[in-house]
Structures are given as C-alpha cells and as structure tokens.
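The chain that follows stands alone, in the form predicted alone, written as structure tokens.
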Amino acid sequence: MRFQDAARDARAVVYAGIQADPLVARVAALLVDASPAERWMARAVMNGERTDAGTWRRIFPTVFPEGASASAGAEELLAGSLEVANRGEAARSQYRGAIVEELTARLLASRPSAGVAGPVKRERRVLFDGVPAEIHPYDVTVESPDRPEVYDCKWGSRGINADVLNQLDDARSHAADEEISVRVAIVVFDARRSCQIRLDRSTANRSGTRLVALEDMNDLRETRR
C-alpha cells in the first residue's frame, strides 16, 4: 500500500486555486473551535438561503444572545459564512467542500502528538500492487505505515452515493490483503440522522467505513486505538 498525488488535472487546478483562497482556511480554522450551536449556524449561513446578518442573529438566539454581545469567533465565523454565501451558487458549493476537507484535516492534526503516526496531507490517491488505481483521490489521508487513514468529505448527506462508499470499502478490503489495517470513514457536516438515512437506503457495503456527521466532529480528534 502506498500514496500518490493526485493527477493534475483541470479539475484538480481550479480546486486547487478554490482550496488555496485565505478564505477557506479562515473559515475552516474558526469551525475548528466552534461550538455545536455555531457549527449549525455556518452550516446554514453557507447554504446561502439568506445573506443578511440581522436575520441569522435572530434565527440562532443561542449564538447571537439578545441583549448579550455574542463571541467574536461566532462573529467572526457569521462574517466569513457570509462570504461564502456570496460567491454564487456553482463557487458556494466549491468553497463549502474545500472547507469541510481543510476542517477535517486541521482537526486530524491536532490531536496529540502521539496520535498522529503520519502526516495528514490532502488529495492523495491510494495504491495497491496488482491493482487498477482510483482515478478519484481521497480527500484526506493520515499517512501512518502502521495505522494509514482515508478520509472522504462531504458537505451534505446527498453527497453520499454508492461510488464514494465503494472507494472507501476498497481501501479498507485491498489494505486488508496486505494484512494492513486502514480507517476508512466518510466526513459529513450535516446531521447524523439524515447521513443515517442516506446510508440505509445504499446498498454499497459500509460494514467497515465510519460515519463522522456534524455532531461528530470533534471525534476527529481522538487518538485511534
């Protein structure tokens, strides 16, 4: 089993320039600290339903509290949310990845020094000797000789499908051959329930690919045993 970069392909190049906007990784170093409740709220701000401040104070009383001045990273994270919200429905949806792949690595990196075996990099393809290679990378990856990871990231439940379940599951099956034991999971930053719901209705095997939602972020940061 071993790593690759990804091909550098248009595709790759305009998400490369999306993924490398100051903007990406402002927001995504804001969730990473972010509460529950603010969570929810960028999530719904970058959905760009409403692109008024006023308006999402009022909708998210717990972050916003009247008569309270809310903290300067909820602040912070509704202005870049916005931001989001504003660059059009074909970018919005460009950036909202990109996010959650920078949230996801920044919360795999700081976990404990010691449990990051490998260094988590981004785009990364995984390869098996007597094998056809992915043409799609993995999102994320933690790059352990001993305890490798592979991360997919999603935005929203319907972004779950039987290709994406089925990559995972061959790096998990494939690694296993080779009597490697790999962490497959899927990253969603939407509610479990409707990821759980998304799931039920596939019928890709997932037996060994792990669920990470939105409430399950911070799970991110446990050392893996």
Second form
Amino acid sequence: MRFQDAARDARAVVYAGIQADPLVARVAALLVDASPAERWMARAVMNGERTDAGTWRRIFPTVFPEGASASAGAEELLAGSLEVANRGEAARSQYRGAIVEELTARLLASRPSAGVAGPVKRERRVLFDGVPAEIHPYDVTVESPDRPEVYDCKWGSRGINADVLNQLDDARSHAADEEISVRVAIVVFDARRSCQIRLDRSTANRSGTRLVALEDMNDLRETRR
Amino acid sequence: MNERSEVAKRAAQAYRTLAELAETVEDEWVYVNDLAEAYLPAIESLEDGDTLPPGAAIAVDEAIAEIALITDPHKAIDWLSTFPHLVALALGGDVDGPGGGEGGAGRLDGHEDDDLGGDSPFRVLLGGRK
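Given the form predicted alone above, what does the protein look like in the form predicted in complex with the partner chain?
Below is the whole assembly, all chains and molecules, this chain first.
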C-alpha cells in the first residue's frame, strides 16, 4: 500500500484555487475550536437564504445570548460563514466542501501524536499492488506506515452514496490483503441522525467504515490506538 | 396550551411544509420521507419540557422564516436535517431520538479490535449488518 498525489485535471485545478482561498482556512480554523452549537450555526448560515448577521444571532440565542457578549470566536465564525454564503450558490457549495476537508485535516493534525503518527495530507490516491487505482483521490489521509488512515469528507448526509462507501471499503479490504490495518472513515458535516438514516438505505459494504458526523468532529483529535 | 407547546407546533408545521417541498425531488423521495418520519415526532416531542429559555420563541420563529424562503427542493433536503437541530438548540432538548444520539463504539460486524475499543473516538455506521 502506498500513497500518491492525485493527477490534476482541469476541475481539480479550479477546486485547488478554492481550497487555497484564505477564507477556507480561516473558517476551518474557527471551526476547530467551535462549540457544537457554533458548528450548527456555521452549517445553517452557509446553507442559508438570509445573509444578515442579526437574523442568525437571533436564531442562535445559545451562541449569541441576549444582553451578553458572544465569544469572539462565535462572531468571527458568523462573519466567515456569511462570507461563504455571499459567494453565491455555485461557489458556496465548493467552499463548504473545502471547509469540511480543511477542518478534518486540522483536527487530525492537532492530535497529540501528530507528526509521529504520520503526515496528514490532502487529495491523495491509495495504490495497491495488482489493483487498478481508484480515479478519485481521498480527501484527507494520515500516512502512517503501519496505521494509515483515509477520510472522505462531505458537507451533507446526502453526499453519502454507494460509490463513496465502496471506495472506502475497497481501500480497507485491499490494505487488509497486505496485512495493513487502515482506518477508513467518512466525515460528514451534518447531523449524525440524518447520516444514519441515509446509511440505513444503502446496501454498500460499510461494516469497517466509520462515520464522523458534525456532533463527533472533536473525536478526530483522538489518536488512533 | 403553553408557549413552548405552541412554538414546537409551529416548528413541526413548518417542517411538514419543508418536507413537502423536498419530496418533489423524485430520486430522494425515500430519503426525504425517512428524514421526516424520524424528525417530525422528535420536533413534536419538544413540546414537553421546561419553560422556554430567553430568546427561544424568537429563534424558532426566525428559523421558520428562514426555511419559508426556500424554493429549491434540493436546498429543502439540506434543511431537513438542520432545522430540527436548530429548534432543539433553541428550545433545549434533542431530536436525536431513540438510538440516534448515543453514538457508540465498535464496528457493525460486532467485533472489537485494538483499533476500536470501548472509548473509540469513532461512531459506528448504524444500519450495517453482519
């Protein structure tokens, strides 16, 4: 099993530009330390119709309590989320995807074992001897020689589909053929319950795949044992 | 009827309307109805509980106003999973339902390994079978 940079087609080049936008890094950095309520707020704002901050402050009284100051992080996250929302319908979906990937990478990189366990990388393919390579790269990888991890990232539970689940399971099973235990997971910035509902209807093999939903994001900080 | 109950009822009605819009996406009809079947009773169950926290009624009404602006059924699907959690945050409570909020450790095949102990940071993918 080995990792390799993905070949860049035209679409990947355009998307790389979005991934490199400082707005993506700024929002992801704020989400790293955000509370669960703040993460829900960010999801709602970036999915939302209205783009005035006052509306969103009223929708989230637990984040922006009346008569009290919200945390600086909450205000910055609201501002960043509104910037994403203001990018327009076509662009915002790409920004949202890039933000989930960046958030995932940052949480993994913040583990106490980061660096020791292996570098956290983006847009990588996983190759196995004698197995045709998958076309689509994995969004985030932890490239430990003996305990590697691969992650696919989605903004919403609707992004969970058989292709994604099969690709993750293929990575796990091919690695097992080489006696390597690879952790495969799908990270979804959406409600755990909605992901489970989506998965309940899927017939793809996923018994070795883990789900990390919006409520579980901090779990990515924990070192793989 | 107390204020909490009225607010929860308004949220549930808005959710029904959102689901009706979302189910016009034919390919996602089953998923939409699965979501509605799970979340609608959960929203309704928020009728029971403590006195409303400050700002809760305004928060829910603003969230209802937000989803009322949606005309794209694909966007409506995105909100079917988000709106209930906003309502729960505002009212205090949860909409994860039986078995939905606990997460859990271990794989779907029922085996534990050194990678997934009892305090595994990862949640299993429910719905898989041996």
